[in-house]
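This document opens with one chain alone, in structure tokens, the form predicted on its own.
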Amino acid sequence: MIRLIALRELKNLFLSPLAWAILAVTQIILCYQFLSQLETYMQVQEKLSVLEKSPGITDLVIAPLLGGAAIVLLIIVPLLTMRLISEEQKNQTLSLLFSAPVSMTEIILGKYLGILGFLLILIAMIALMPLSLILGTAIDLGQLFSALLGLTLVLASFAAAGLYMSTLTKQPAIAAISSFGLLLFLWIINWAGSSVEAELATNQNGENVLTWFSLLNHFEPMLKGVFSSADIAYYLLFICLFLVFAIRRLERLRLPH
């Protein structure tokens, strides 16, 4: 049943112009960034060649591209998740799901996997740009795959948080705005964590507590090719937490008022 719900959500996405517009706009923006950074790299390549341990094309072109993709999709993912549950509430079709022989867990996981499937397609399209460089130069494949894994986990986290926010309101626009606000806060919370005013929030080891909660803080090492099980665990816990929140919220909606 989860598979059927996921396929239905994915099919509905591609039947709407929003999904195609998102694919096109994202590719245009990131392609422009990719070509601009590649041109800049070609201009400074001779100067970099005389430096010892100079950064390569993976550091100067690919990592910024995937980092920029995460920021662009931080804005776009709430547009995808806003309608998942809120539109069902607005159209009063949620009761049809409740009457079907499916659990709340199956509904949430099905809708989540449908959105995740679309995001994986988007990531695959983005990955074609750095992979095209293999034809003309050597790239750090380990760093590339680490960065792609990080981007996948980031977008999966965006989708989980957006799905939960969609359960809180009947208005898709409000769900999109609130999702964007939540994700932006969790993205930049490490800025507060690195500020002078946040010194009181540091633990006994001198590490700032706020930085641990930042989505960006766990993504940046993976962009550099640093693979940490702690970063993977953070994203998996983040995803599971918001999915559990969404399931509990759906169960409350099912109960008669």
Second form
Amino acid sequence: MIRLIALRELKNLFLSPLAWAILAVTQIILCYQFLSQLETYMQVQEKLSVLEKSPGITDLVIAPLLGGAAIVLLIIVPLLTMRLISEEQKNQTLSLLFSAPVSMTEIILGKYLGILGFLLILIAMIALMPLSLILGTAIDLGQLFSALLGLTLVLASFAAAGLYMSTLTKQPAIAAISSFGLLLFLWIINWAGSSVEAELATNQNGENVLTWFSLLNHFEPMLKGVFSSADIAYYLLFICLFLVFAIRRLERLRLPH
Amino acid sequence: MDSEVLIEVNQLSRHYRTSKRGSKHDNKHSGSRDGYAIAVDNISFTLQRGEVLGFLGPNGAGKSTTMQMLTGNLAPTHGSIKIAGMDLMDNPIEAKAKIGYLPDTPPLYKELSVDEYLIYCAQLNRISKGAIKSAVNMAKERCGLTEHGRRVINNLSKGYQQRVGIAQAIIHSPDIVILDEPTVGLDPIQMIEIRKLIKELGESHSVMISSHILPEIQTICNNVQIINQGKLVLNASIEQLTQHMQTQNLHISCTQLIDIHKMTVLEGISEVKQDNNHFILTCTLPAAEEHDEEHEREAAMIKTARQVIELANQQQWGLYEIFSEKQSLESVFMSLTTSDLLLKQGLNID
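With the form predicted on its own done, generate the form predicted together with the partner chain in the same format.
Every chain and every other molecule in the complex is listed next, the one we just looked at coming first.
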């Protein structure tokens, strides 16, 4: 049943021009970033090679590319997730799912996996760019996969938060802007964290809480190839939390209010 | 007993907060208390297999809310709903599998074709893989959609979209079919077809339909419920209802002015209303307690009509039109929904 809803969601996405437009625009922007970064790298390559332990192409091209992809998708994922529930509420098609013998959990997981499927396609297309470098040079595959895994987890978190936001309102646009706001806030929350941290530098009590909450903070190590189970646990917790919120919210839609 | 109870609703109520603006219900507040409006107030009824139940009420009476609760789209504030013996709250999935529901707005994914949509609905209702094709074909055939399978729903006319909505509700041949105003937006021919379909459905399933169109209810339902301001004001079978329609109207048109007084003294006429040279005579008929007495009422009506014609000839009023109008469900509906008087007159038959 979950698979059915997920597949329907994915197919519906491709029936609308939105999915195609998103794929195209993301690809164009990232492609431009990729090429310009490659250009810069070619120019500085000779000077760098003199240095001991010089950063390679994976550090200078691939990591920034995938980091950039996360930022671009921070804007784009809310546009994808906004439809999930709020559009169905607006078009009053949600009653089809509500009256079918399907549980709320199945509805939410189905919708979530559908959007996740689309994001995986998107990531696969982005991954083609760094992988194309294999033709000409050696890249650090371990770092690439760590970064891709990081990107997948970040996007999966975006989607979960966006899905929850979409259950809150009947207006897709409001769902989009509020999930964008939430994600951006969680992205930059470590700004405050870092300045506080500077003040508390003497206090050796480890990490600042705000920094820990930042989506970015857990992504950066993965871009560098540092693979920590704490970071993965953070993303998985994040996803589960918002999915549970979304299920509860969907249940609540039926209650008197 | 082969009458099997499929829906059992017990003291069902639904309130919602009025203090909150932009309430999500189409229902107008039906009386409020302590900041709560009551959309549905303490309704109890049962639906049996083979029964076609008509659900009537003015806008905002709570028809759609009740139907939404029966189908698990809304949770009731109080009360219980049992679908084929299963509690809708405790076993929602098993209970919902027994229901086909068409909401007031058909839940269509408009970018899909009719076939794609119906296949999806069949899968959602857990129809086994092998049976999907025949289920979709059956539903399409019953709703007259056979030739439209490959068309995108968005390009269909409203009437055809409505049919897709009905097809969606009957695709898994559920025991209970709940249709919220199924004939809205259909042309007269389609309406007749859909009514025929509903009658057919009523033979093997239980059907519950809501409607504003009273003759529709009269022709297809065998039981009627009238709901007003969230309360059930009438629950009766069609036969019981017709027995209680004690008055009948006689319409006459004359070229000359007539003496209303002379008309009122005639036997069996209780009231005369004038509309230019058109007159509406309200006739009181003997109450038919038994079904067989129907023809006696008929005879009484003919007698009154002949009296009127004779009188018109005598007085040379220039009578050129006369016809009788059976008091319809409409007038019962009107009197029940404008006041609760009839309830007190003992029209509430259980």
